[in-house]
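Given next, in structure tokens, is a single chain: the form predicted alone.
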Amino acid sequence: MAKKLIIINGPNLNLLGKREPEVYGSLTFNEFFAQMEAKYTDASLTHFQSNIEGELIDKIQEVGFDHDGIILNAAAYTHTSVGIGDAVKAITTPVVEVHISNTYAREEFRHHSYIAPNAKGVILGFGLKSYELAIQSFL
């Protein structure tokens, strides 16, 4: 049976392909996601994006008991949202925290994650490949 996986993206990730291409690349997330769907036919992949913290928490709670895995890029909320960290702690579905950039090579405030203590793992700094590595971790 196919693994049921969801990618949940936080603020500003809807701008992939336009936003700082030297950091985030030139592909839109939908273009990248289509590649992942074609490559990982043994997984049931979906994705969700919101710039709104509460919507991210709602989605984590909605899928957090019936999916095989959540790949979560909470973006800037990673470093500020106790609520998202608590949502990850409250669910039974394992979560892999993902970041496109190496957050440790960036500003000091990005070195702390409210998600990591309750995540199955953290993958960062490999560009969009970080998502693919997270998918592979569930298969």
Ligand code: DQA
Given for the second form:
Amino acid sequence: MAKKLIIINGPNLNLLGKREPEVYGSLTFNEFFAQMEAKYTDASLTHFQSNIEGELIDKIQEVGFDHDGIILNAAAYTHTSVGIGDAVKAITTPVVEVHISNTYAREEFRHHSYIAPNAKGVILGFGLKSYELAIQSFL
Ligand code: DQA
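I have the form predicted alone already, so could you send the form predicted together with the named molecule?
Below is the whole assembly, all chains and molecules, this chain first.
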């Protein structure tokens, strides 16, 4: 059976392609996602983005007991949200935390993650390829 995987993106990631392209690249997320769908036809891939913390928590709860994997880039909420960290702890679906940039090479406030302690693994710093490596980790 096809693995059910979802990519959940947090705040400002809807601006990929036009947001700080020197940090985040010039591809839009939809362009990248289409490439992943074409390449990983043996997986059932979906994605969700919200700028709202509670909507991200709702989505994690909704998919967190029946999906095979969650690829989570909580963006800035990674560094601030006890609620998202608790949601990741509450569910049974394994979560791989992903970041496009190497957060450890950036400002100190990006060095802490509320998600990592309850994640299956963390992949960061490889640009959009970080998401692809996370997909591969579930296949
Ligand atoms: C990010 C890193 C975060 O620190 C930042 O707030 C983001 C994107 C990344 O993918 O590199 O919005 O999660």
